[in-house]
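Let's start with one chain on its own, the form predicted alone, as structure tokens.
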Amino acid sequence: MPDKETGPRGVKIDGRGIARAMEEEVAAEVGRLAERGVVPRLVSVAVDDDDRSFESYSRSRERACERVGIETDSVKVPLMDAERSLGRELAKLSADPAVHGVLLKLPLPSGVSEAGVFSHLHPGKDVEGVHPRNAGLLALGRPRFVPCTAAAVMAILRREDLPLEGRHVVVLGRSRVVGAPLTTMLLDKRTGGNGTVTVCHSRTRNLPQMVAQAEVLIAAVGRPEYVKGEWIRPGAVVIDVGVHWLADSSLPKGGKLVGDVHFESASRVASRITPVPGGVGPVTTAILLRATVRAAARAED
């Protein structure tokens, strides 16, 4: 990891590179399937709204499930009676032998229960890994699925060899489905992690103070741009998980995606850092593909 005064600025992390060499992997498991008769089927599953975020996503999604050859599809269903709704589509789903991976977006609106809809689905196809299930696994050390944004920071930082052992590590967010469950990977000497890590969010007492001291700082706080350049040590690693669309009338297409990183101001103090879009997303949704792929494989056995 580069020195925290000397070492290089700015230096973009290419996710769209490690997703492509992800994918590579992902396809050759698909052909193996394939000779079984085994066409493995990923389905998404949402609530109706606008989220100009998460359709970028879904769009991306789809394209790479095409190109390493897994089936996908996508259901919505209205916000009005969405707990019942949303139960009735992954109890379907579960149900469905051609179906081998679920992913429902969360989080869900205000007033649906989480535990009542994840009732419903069954943990074998949670490809996600935000059942409470596959979270207990993960706590345990046994981990089956895991939620895919975690799971891609950890294969950045491996891929990149960026080691993490005795690195101070700090983590801005808590989420169920990113902050915590990576939080978990991070100490975890089975999952290349060994670090020390710090958990911060929102509400933390002189936050920029302690973002201060990360030599890998992950931020997943939710928040466009929350983070600031002078906050960085110089010659962190930053790792960018948020995705915000920005709407702007001046732009060609309305708005832009970013993070929840200032990318200007933090590249000019950060050794590495991931880009917003082109940096965790793909490679989260390759670890989604590969999460589907196994769940196909573990059907089939």
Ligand SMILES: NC(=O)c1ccc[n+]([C@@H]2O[C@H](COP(=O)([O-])OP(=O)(O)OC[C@H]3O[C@@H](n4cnc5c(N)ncnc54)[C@H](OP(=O)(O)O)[C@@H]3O)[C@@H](O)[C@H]2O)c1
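Between two forms, the rigid core is defined as the largest C-alpha subset superposing within 1.5 Å. Residue numbers count along the first chain shown, from 1. Computed from a predicted structure; not experimentally measured. What changes on going to the form predicted together with the ligand:
In a rigid-core overlay of the protein, Ala139 has its C-alpha displaced by under 2 Å between the two forms. Fitting the two forms on the rigid core leaves the C-alpha of Leu79 displaced by at least 2 angstroms between the two forms.
The Cα shift for Ala180 between the two forms, taken after rigid core superposition, is smaller than 2 angstroms.
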Contents of the next structure:
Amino acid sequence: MPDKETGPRGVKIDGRGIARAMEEEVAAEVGRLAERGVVPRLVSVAVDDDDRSFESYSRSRERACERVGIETDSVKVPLMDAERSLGRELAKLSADPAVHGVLLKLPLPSGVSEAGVFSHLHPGKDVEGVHPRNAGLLALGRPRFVPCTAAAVMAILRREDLPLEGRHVVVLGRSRVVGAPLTTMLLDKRTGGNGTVTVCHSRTRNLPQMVAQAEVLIAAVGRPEYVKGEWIRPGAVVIDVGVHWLADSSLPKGGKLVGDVHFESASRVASRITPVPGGVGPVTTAILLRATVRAAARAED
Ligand SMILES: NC(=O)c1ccc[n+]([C@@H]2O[C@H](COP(=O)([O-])OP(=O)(O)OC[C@H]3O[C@@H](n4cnc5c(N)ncnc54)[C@H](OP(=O)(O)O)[C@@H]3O)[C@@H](O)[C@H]2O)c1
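Target state, the form predicted together with the ligand; input state, the form predicted alone:
Following is the full complex, with the preceding chain placed first.
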């Protein structure tokens, strides 16, 4: 990792390439499970709310499952009486030995108790690492399933040989599914972390000054192109978790996907940077596949 202010700039991190390599590893594991008569199966459960970005994410996940030999299915429950229907579906899937991984679309609609719904999900099938039991294990330094996006960031840093030990890592965002678990992993001694971590959020003052201190910057603020190149320390590694559709009628597709970082200005300053699309997103899907196969292997052991 270049910690000098010289060296190459804006070298893109190929998330699709990393994901392909991980998919090959997962497919090999699926092959080993097949010899034992096990076919990993992943089922997604969501409240039917006509969310088109979720539909498109679901299709790409289904294609990825197909590529590696994981069976997949999805269940939709009506908004009316959602808590009871979700609980029923999760209980059924949790008890079904042919199902190894269960995805629950979050956030739940307002008025639906997350704790109530989670009480029906078997933590051993919680491949997205959102069940309180799995969150607790991560906090105790004994991770089992961890949120896939946070794990994807760690996988990218590890596979690209970008060490964290002793580095100043600045995380923008403290959400329960991205910023908070990622912070735990970045700090952890055993999981390849050991970074010195600063976490920023919507109440942080002087965000540009915080960003300027980062040797490794991880942006998960949920705001399109929010982080500007001028804020970034020359030579920093930038991992952009954000995904947003920016409408622009002058473009052939009517818009484009962007991240939380303004890519053009940031890539002039950063040494390595993940693009959007093609950065964290595909690796997140690969992590989910890997978690499903691990869940299947554990269930059979
Ligand atoms: N690539 C993937 O696979 C993947 C997966 C999940 C999410 N995402 C994307 O990642 C991004 C973050 O997701 P999320 O679920 O963590 O979002 P979230 O739940 O909305 O959390 C956003 C975090 O950013 C903080 N924040 C908001 N505005 C800020 C500002 N102006 N300055 C500093 N901090 C600010 C918030 O602070 P407070 O805590 O104070 O509110 C919060 O901690 C989104 O763009 C999302 O689309 C990508």
